[in-house]
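Encoded as structure tokens, the following chain is the form predicted on its own, with no partner shown.
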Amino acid sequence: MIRNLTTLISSATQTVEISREQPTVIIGERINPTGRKNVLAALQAGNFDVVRQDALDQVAAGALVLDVNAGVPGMDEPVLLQKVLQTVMDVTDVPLCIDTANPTALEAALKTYQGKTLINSTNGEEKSLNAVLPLAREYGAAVIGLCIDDNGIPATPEARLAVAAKIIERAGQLGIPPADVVIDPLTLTLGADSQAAQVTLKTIELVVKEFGVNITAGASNVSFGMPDRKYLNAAFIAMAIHAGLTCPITNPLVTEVKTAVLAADLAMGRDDYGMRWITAYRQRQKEG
């Protein structure tokens, strides 16, 4: 039987344990200026408050790891992702997640950061491979590895596993081992195909059952083009989280997608005598 992985992340003061035998680790995704023009017209202007704020506000609503994306159209996004990962860990000691698809930049946020970092993200393509898994190695990142390939997305939960074990024994030829290595099995949108979140979901009972490895999704995306998406998305991730999801990227602010994640947690067994199910129930009753 598979062994679940623990994967480890660090700050300079704090580590964080992403395991199935733990809590589900929020991580934090309003670090983006992407479909957020308040983000972007903030860091196009060079100014960080909106970036301070939304750190602050996420990890005091539960988020242990926040993802740090600075990708402005027509900016020099190395210098920029480093201004913005300064800025973060100016703020809080929560560990971070650098979320870039430019391998300059990523290598300059991976000098820039304190301590043992999380890179979203490398995939099957041959030239993400050769690009993400070499810096992971030389900086003792872990990283995010997404199911998809020079083919592109596949279609069946069968061919997103095997674009995962590419991933791992690509990354276990550069001495970095499973525990390392955070797959995305891909969420798309409900709104464009009715199966997507079926196929999501079963790759990741069929990643966990054999590599045991953590799980991360954008676990917002299955409700793209969606009404009510708040719902939807408290309701795919709970059903995730019990097929092995470890580490959702996911807004905590978002009241009823934090309950389904603590709700989840309690009802597989990951909190004793409900304890931060009843924490986070006075906290609602306090603010409400």
Given for the second form:
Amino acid sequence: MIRNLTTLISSATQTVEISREQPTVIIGERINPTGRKNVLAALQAGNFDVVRQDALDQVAAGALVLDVNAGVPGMDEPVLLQKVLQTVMDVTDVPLCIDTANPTALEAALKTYQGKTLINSTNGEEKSLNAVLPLAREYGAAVIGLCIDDNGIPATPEARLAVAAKIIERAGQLGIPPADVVIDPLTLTLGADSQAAQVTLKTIELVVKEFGVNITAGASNVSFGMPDRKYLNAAFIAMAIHAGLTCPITNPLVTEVKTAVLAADLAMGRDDYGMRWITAYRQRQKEG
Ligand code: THG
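The structure above corresponds to the form predicted on its own; please give the structure of the form predicted together with ligand THG next.
Next comes the full complex, and the chain you just saw is listed first.
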């Protein structure tokens, strides 16, 4: 019997419910200078207009949560992440995911953020668990746990499950319930290894069966270096939703990806009377 845990995250004014009994929650990926050259250039120049526009566009396209990453080489990440977060909070009401590997930047961001965030992320490395889980506890945040540990990225689904188990257990020891731990099975590119997606999908199934937790994934990673990325991303995200993915980090502005998520939700019985599917169709017709 699969349990479907519910993760609640919030902004100052909105709460989003993540569970396999609800439609998929798209976490917008675009506020990220690592994956986006124009965001990098703008932040380096002290210009936050791109961030504002990306926030508004992604919410308009259906993102219910936004991932916020401000890792710019050579810039003070704690200061920059606070500024970017505040910029996004000023223009949208959706809950935010704080995406940083830097515990100092994370704590600064947690102080700035209003609501219950989803920390992106911790992992099975001792250093990360010890730095991030106490902060999640202190600030009442939910936390993403990546299936990687001191030995690197495990090659097999079973070994990734073991890392997920460790993260869930360590969170529990600090009083963070499994409902507030969202597991990321890790998504690597099919461009480097044609088995990469299979390992991710199988890991999702194992983690869901064992723990019933919510699952995220940097779903667009699956196609790095490949041509026609949008079709690969769309097929993969639909398959991952079937496997148990509940809150992908992806780009809702890509129609193929957005419609694949809506189609998967309908096929999974999470779109009563197909109303969300039909509404999105009408919206596309209107936009030409
Ligand atoms: N897991 C978790 N968090 C993550 C990732 C993950 N955060 C970062 C990343 N991976 C997810 N975010 C992105 C953001 C952008 C892209 C992919 C993943 C991307 N960008 C295009 C590129 O690099 O070619 C550029 C798009 C543009 O410029 O418009 O593909 O795995 N927990």
